[in-house]
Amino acid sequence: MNEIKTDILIIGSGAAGLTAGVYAAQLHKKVLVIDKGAVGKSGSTVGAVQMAGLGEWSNPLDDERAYMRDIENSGRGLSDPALAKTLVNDISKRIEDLTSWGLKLDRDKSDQAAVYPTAGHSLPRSISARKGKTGLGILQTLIRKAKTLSENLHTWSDVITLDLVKSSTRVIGAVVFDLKKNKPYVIKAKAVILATGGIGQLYPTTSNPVQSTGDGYSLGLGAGASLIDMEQVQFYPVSLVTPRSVAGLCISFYHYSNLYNTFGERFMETYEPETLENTTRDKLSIAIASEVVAGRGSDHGGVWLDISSQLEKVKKEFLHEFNICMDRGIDLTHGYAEVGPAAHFMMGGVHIDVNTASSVPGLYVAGETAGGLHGGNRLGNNALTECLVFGAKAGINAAWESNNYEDQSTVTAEALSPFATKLLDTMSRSVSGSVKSYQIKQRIQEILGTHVAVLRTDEGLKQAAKQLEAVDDLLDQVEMSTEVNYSRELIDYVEGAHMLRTAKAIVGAALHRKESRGAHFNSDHPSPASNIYHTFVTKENEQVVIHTSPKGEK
C-alpha cells in the first residue's frame, strides 16, 4: 500500500481541524489536513451564526467566573470543570487572533463590536462576524491564514478514513482511501488529532450537513480511546420542519418567539412559566418533543412558531436566517413557521484532558468529536468557541508531542484493524448483494430517529440496540460497484460502517443512565439520580463495552 509521511496527521477541516493545522504549522511542523468532502467547505461549522466569547467587548459585569458558572449550570453536572476553565480563560485571545488574521466583527450603531443575548447566558456575550455568517467567516480567515503556511501545511480533499493505525498502545496514523483516484494509502504520522465533526446523520431530520456521520467517534473508540456520556444528544429545539428542502434548518431568535401547540395554547407558560422560550435547549426540546407526542402537534411532527411581536428586532440582528425562511416561502411577516426539535450536536465524544490528549498516546481530538465539557447541555453558540480553543491546543500539544517522537515502526497488512481490513477488501473489488449501501444509512437513521430521539424508554433503547446488532449483517449484504471514481457507493459504505459503530455506542451509553439529566430523557426514569455519574464506552474485541463511573473518576 502507498505510504505517506507526515508530522502530524488532522482528520477533518472544520473550524476545529484547521485551527489545530494553522498553530500547529505555526511551530515548524510538518501538518497533513484530510477531509473526505473539500477542504474547509465541509465543515458543519459553515452556518454557525454567532459565536460566545469574551474580550474588549464585553459587558462590564462579564468575567471568566460568570462565563464558567453559566457553562456548568448548562451541564446539568457533567460538564468538566478543567475543560470549562481552559475554555473561558483561552478565548479572547483566540478571538485576538483572528481579528489579527483579518476577521472582522459585526459592529453596532456605536462601532462597536455588536454583542448579542443567547438563550442560557446570563449576559450578553454573543459576537458575529459577515452579518451571521461568523462560521463561514472563520473559515475563510483559517483558509487565509493556512495559504500563508504552505510550506508546512498541506491538504488533502475527497480522501475518507477508514480508521487509524496504531503500533503497540500508540497511533501512528490511518488507513485512508482516495475518492477520486479509488486507492488506499497509509499516512503515518508523529501525532494524530481528530476534528470530524459531529453525528447528525444518524438521525432523519438535522441540523447538520451530509458529512456528519460521526466518523471520528468511530476511529476513536476503534483506536482504543473510551467515549464518554455519548448518550447526550442535543436536539436544537427550533428547527424548521418543513419544507423539506431546509427542513433542520435552526431557527437562532426562537428566545424572540413564542410557540403554539395545534391548539394554539402557548405551551411554554406550563413547561417553563418563568422563562418561557428563552430557555436551555433541552428543556425546550423536551417539551416541544412532548406536545407532538401527547398529540398537540402540527401536521408534521411539530409546533408553530410566531415572531410577530418581535419582528424588527429578528430582522436587526437575524437578517440572514429571516431571509432564508422568506425566500423558501415562510412568510414570518404574516404568518407562522412550523418547527421542532433536529439532532444538533453530540455533548459526548471522545474523552480528552485538557490539552486535548485521549487516553491513546499519540491520539488528540478536538471540537465536537471531543466530548465532556458541555456535560448534558451545551450552552448556544459555544460550538465555534469550543473549536478556536481546544482546536488551538490540539495543534500545539501534538506539535509539541512530535518532537518527542522517532518513528521506527513499519505499517504492514497486518498492522491493519480487522474494520479497516474487511472495509479494504470490500471496497476493492465489485461486489453483488441485496442491500444498496445508502439503505445501511437509512436503516440506521430509521432506528435511532423511532427509539433514541427526544424521548427515550427503557424497551424502545433495547429494541434499538437489538435492530443495530441486525445491521451487521446488513454490511455484509452490500451490492457495490468499485468500477468508478469519486464512488457515492464507496461513501455510503464506508460511513455507513462508521455511523454503525458510532450507532451503537450512543444507544449503549444511553440504556447504561438510569435517570434523565440534560439532553438524555427517559419516560421511565424522568427525575435525575442523587448521584451524579458518567458513561463510557470502549470497545473490546471489536464489541462495545459501557460502564459508569461517578464524576471525577474514569
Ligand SMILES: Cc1cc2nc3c(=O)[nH]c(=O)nc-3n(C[C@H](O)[C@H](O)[C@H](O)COP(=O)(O)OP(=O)(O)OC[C@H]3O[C@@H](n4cnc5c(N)ncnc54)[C@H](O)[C@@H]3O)c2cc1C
The other form holds:
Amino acid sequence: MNEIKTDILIIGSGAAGLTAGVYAAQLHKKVLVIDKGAVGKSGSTVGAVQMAGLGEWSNPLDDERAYMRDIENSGRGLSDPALAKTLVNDISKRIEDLTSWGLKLDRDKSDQAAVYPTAGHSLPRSISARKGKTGLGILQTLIRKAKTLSENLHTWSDVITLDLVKSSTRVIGAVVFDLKKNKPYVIKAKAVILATGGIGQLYPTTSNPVQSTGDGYSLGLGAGASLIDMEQVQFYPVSLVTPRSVAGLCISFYHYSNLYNTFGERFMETYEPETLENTTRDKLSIAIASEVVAGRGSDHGGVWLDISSQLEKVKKEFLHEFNICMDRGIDLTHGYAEVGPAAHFMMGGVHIDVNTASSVPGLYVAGETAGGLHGGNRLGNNALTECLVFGAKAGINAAWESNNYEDQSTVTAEALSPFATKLLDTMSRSVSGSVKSYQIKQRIQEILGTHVAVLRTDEGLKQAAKQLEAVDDLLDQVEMSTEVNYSRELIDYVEGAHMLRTAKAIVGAALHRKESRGAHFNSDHPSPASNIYHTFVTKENEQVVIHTSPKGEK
Ligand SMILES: Cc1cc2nc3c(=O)[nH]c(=O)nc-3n(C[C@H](O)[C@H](O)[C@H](O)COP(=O)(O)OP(=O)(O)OC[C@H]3O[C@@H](n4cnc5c(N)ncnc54)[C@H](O)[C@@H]3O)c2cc1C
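Cool, the form predicted alone is there; where's the form predicted in complex with the ligand?
Complete assembly follows, chain above in first position.
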C-alpha cells in the first residue's frame, strides 16, 4: 500500500486539529492535517457562536478560581479537576495568541470586547468574533496562520481515516482512504493526534454537521485507548423540531425565552423555580423530555418557545440565528416556535491526561473527541475554549514526543487491524448485497433515538445493546460499488462502521451507570448515587468491555 511519512499526523481539521497543527508546526515539526471533508470548513466548529474565557475584558470579579468552580459545579462531580485547571489557566494566553494572529473580537458600544452571560457561568465571560460567527472566525484565523507555516504544515482534504496503525503497543500512524482518488494509504507518524469532533449524527435529530459520526471514539477504541463516561451525551435543550429542514438548529438565546407546554403552562416553574429556563442544558433537556413523555408536548414532540418579552435583546445579541429562523418561516416576532432537545455534544470521550496523552503511547486527543473535562454537563461556550487550550497542548506535546521516537519500518498488510482489513476488503471491490450503507447509519440513529436519548430505562438500554449487535450483520450484507470517485456509499460505509463501534460504547457505558447524573437520566434509577464513579470502555478481541471506577481511579 502507498505509504506517506510525517512527524505528526492530525486527524480532523476543526478548531482542535488546526490549533494542534499550528502549535506543532511552530516547533518545526513536519505536520500533516487530514480531514474527510474540506480542511478548515467541515466539522462543528463552523457553527459555534461564542467562546467562554478570561482576558483583559473579564469582569473584575472573575478569575481562574471562579471559572473552575463553575465547571466543577456543572460537571455533576464527573469533571476532571486537573483538566479544568489547565483550561482556566491557559485560555487567556490562547485567546491572546489568536488575536495576535488576526482574530478580531466583537466590540460593544464603548469599543470594548463585548462580553455576554451564559447559563451556568456565574459571571458573564462569553466573547464572540466575526459578528457571532466565532467558530468560523477562529478557523479562518488558524488557516491564515497555518499558511505562514506552510513549510512544515500540510493539509489534505477528502481523506477518511479507517483505523489507526500500531506497532506493538504504540500508535505509529493510520490507514486512510483518499476519496478523490479511491485509493488507500498508510500514513506513518511519530505521534498521532485525534481531533475528529463529536457524535451528533448517531441520533436522528442533531445540531451537528454531517461529519460528526463519532469516528474518533471508534478509532481510539480500536487502538486500545480507554473511553471515559461515554453515556454523557449532551442534548441541546432548545432546538427547532420542525420544519425538518432546520430540525436540530440550536436556539442559543433560550435563556431569554419563556417555554410553554401544550396546555400553556410555563412548566419550568415546577422543575427549576429559581432559574426557570436559564438553567443548565442537562436539567432543561430532562424537563422538556419529561413534559413530552407525560403527553404535554407539542404536535412534533417538543414544547413552545416564546421570546416576545425579550425580542430586542435577542435581535441585538443573536441577529444571525434570529435571521435564520425568519428565513425559514419561523417568525419569532409574532409567534411561537416548536422546540426540543437535539443531540449536541459528547462530554465523554477518549480519556486523556493534562498533556492530552491517551493511555496508548503515541496517541494524543484534543477537542470534543477527548473526554473528562466537562463531566456530566458542559457549560455553554466551553467547547471552543477546550479546543484552543487542549489543541495547543496536543500539538506541543506531540512535537516533543516526536523528538524521541524514530521508526523506519514499513507497515505491511498483516500489520493492519482486522477492522481496517475488513473495511478495505469491502471497499476494494464491487460487492452485491441487500443493504445500502446509508441504511446502517439510519438504523443506528433509530436505535439511539428510541432508547438512548434524554430519558433512558434499563430495559430500553438492553434493547439498544441487542439491536446494535444485529447491525453487525448489516455491515456484512452491504452492497458496494467502487467505480465512482468520491462515493457517498464508501463514506457512509466507513462512517457506519465507526458509528456502530461508538454506539456500542455509549450504550455499554449507559447500562453501567446505575444512577441519574448529569445528562444521563435513567427513569429506573432517577437519583444520583452517593458515590461518584466513572464508566470506562475499552476493546478486547473486537468486543467493547466496560467497567466502572471510583472518581480518581482508572
Ligand atoms: C450548531 C453548533 C453550535 C455550537 N455552538 C457553540 C458555541 O457557541 N460555543 C462553543 O464553545 N461550542 C459550540 N459548539 C460546540 C463546538 O462547536 C464543538 O464542540 C467544537 O467546535 C468541536 O471542535 P473539534 O475540533 O473537536 O471538532 P470538529 O470541529 O467537529 O472537527 C472535526 C473534524 O474531523 C473530521 N473528521 C471526522 N472523522 C474523520 C475521519 N474518520 N477521518 C478524517 N477526518 C475526520 C471532520 O470532517 C471535521 O472536520 C457548537 C456545536 C454545534 C454543532
